[in-house]
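Coming up is one lone chain in structure tokens, specifically the form predicted on its own.
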Amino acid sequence: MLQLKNIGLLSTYNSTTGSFENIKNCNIDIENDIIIDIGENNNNGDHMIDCNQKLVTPGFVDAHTHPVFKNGREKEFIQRISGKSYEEIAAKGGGINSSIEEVRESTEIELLDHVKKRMDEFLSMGTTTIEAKTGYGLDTESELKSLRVLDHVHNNHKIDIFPTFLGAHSIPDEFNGDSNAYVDLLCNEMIPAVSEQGIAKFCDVFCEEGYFDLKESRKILKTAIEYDLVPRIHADEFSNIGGSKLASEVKAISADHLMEISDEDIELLSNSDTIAILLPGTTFFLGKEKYAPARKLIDRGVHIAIASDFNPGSCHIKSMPFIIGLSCIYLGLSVKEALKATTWSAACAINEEERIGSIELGKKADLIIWDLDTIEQIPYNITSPPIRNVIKNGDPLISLD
């Protein structure tokens, strides 16, 4: 059994109580990866960390990635401070599809290597749970190709991985703009050959001007249902043409961005069981000033999540501690609302929620030992967030030894 003991203070959501919860002078008692008793400092563990009187967090779950690519984009960093938007570089050749020819002709090798470095940074800043997609690929091949690189770094890795196809990313330029065409490729070919391949979870689809409108999208992702396949959404990012309206009808899992959503379409999110995921790193890495609604959307009753969005265009982001503070900032959250968005909400986001998330018991133990006394001290430090121990399934990061 291992033990963390001497907590200065445990700061979680709980789930049973419905409320944020702060414990101090507390130990965790962790036995087969499972929290088995949170209680006084008595010393019973055949292994222990001492957290000399320091807060301990859930591990972040980051619930919206796009690891499985080759190389970032950093030439389109440099039109953005140069001037051009993030749509008028896609409309010349950059963007999503400039990832695709690299993904298509690298190795499933080659991509792991790539996906398994980015996974040590996840974990390193605390992250022990992701959703992953796909979305760079954009044939049947390719993108099988990158589930299974998903699934081995899932099954070889301390990260927990939860890989959703994203064939509809983009329409890849050997269909010269014909998305009809694409989209019965999709349904007909690609779809079918990810529910039988099994890895995949969810399906999500890029609800946006210039890449899938709604007519499409509801396609999409009514047949990913047939192939039980979980539906999610990228809506309202630059423009509303009706994602978040899409996202209630299919019940979706998660509407994610939401910058442009509508008071109308909040309104339909906050009766629904729709998670909104707010990606505030994305704002702020295009150099944009809109960022999501998310003090209308909470206040309304919607469900929130916080994630990273790492990819390689549009936002370059691995830290969950720096989303926090930008979320405290600029989103207008509380750290308390911060750190449950970023924790239990997010685990709700990929239907984990009962086993990841918060710290309780009969949950894995997947928990943050921090250098730090409170959880307002993590947005305060938000270039170097002093993590001194990250515990995945009960098992430590850094050696006992």
Ligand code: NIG
Given for the second form:
Amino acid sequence: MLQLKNIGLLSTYNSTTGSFENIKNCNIDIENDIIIDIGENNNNGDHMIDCNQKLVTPGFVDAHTHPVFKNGREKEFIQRISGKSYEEIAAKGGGINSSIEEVRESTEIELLDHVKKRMDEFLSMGTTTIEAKTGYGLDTESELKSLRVLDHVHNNHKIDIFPTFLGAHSIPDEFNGDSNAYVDLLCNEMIPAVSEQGIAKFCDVFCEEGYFDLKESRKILKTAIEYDLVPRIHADEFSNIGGSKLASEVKAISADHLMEISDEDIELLSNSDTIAILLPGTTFFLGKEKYAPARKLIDRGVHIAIASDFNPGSCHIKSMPFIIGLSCIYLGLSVKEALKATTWSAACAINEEERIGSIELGKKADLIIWDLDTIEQIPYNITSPPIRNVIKNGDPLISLD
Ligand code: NIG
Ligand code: FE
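Can I have the other form now, the form predicted in complex with the named molecule, not the form predicted on its own?
Next comes the full complex, and the chain you just saw is listed first.
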């Protein structure tokens, strides 16, 4: 048994009471990968970690990432700081489509190497579970290859990965001007093959002007549902073409981005079980001003989660503490709300709230031991809040010997 002893403050959402809780001066006992006791200071356990009266929180769950690509696109970053917009750069041959060729040409081993390194960084910053999308292959073979890479990393890396098929990320150049043919390929060949392969849990669509329109997005997600993939959707990111309406129509598990969501659509989401995943890193990284209306969403009763959107184009940010900082500064969230949104609510957004996302008896021991005293010090130290150790599946990242 592993014991985390001498915890100064344990901060977590509690799913039984439905509120955020702070427990002072306690221990956590862990058997294998499960939390079996949270209690008073008592010394037992074959292995002990002294938390020196510091803060312990759940590990972060990042419910929206795009990590299966080869090289970064820093050239676009330079173009943007010289005044070009994401949309202009994409229209001139940059954007998602410029990452496709490299993924198609890469071997599985090459891609694995890139994805593994990225996961090392996520884990070192406290992300213990991640949703990860494909979407830089955009043909059947390369999308299946991307999913195999995610599965391999999931099985051989401490981090847990929940894969999403995002073949509908963009219309690849060979289908330029014939989006119908690509949607047919997605529905008739790619989704059935992905379902047969059995790795992806979710299917996502980039429902956006210049990518997949409402009708195409609906067709893709309805086909995905027939093949037992859970739908989620990139909605209302640059324009509102009905993405979040579609999310509530198809009962998507999440509607993500939502910078351009309307009041009417907020109403629809509030009457649905769809979780709004907000991605403030994207607005920030693109140098834009318009953030998703987080307060309005919360006030109308929409369940929100916060994620990184890590990808090579619009948001090259992995750090969840930094994203929490942005959520407090630009989305108007309290630190407790931001912490709940990146742990418990994010676990709900990947259907894993029974196992992860909070520190409760019977849950997986995915924890962060901070060199901090309070949760407020996380966004206050926005670029580098010190982490003493990350416990994943009951196993310390920094070994005890
Ligand atoms: O979530 N919106 C679509 N996909 C990403 C951007 C991906 C890229 O630029 O490579 C996003 O912002
Ligand atoms: Fe995204």
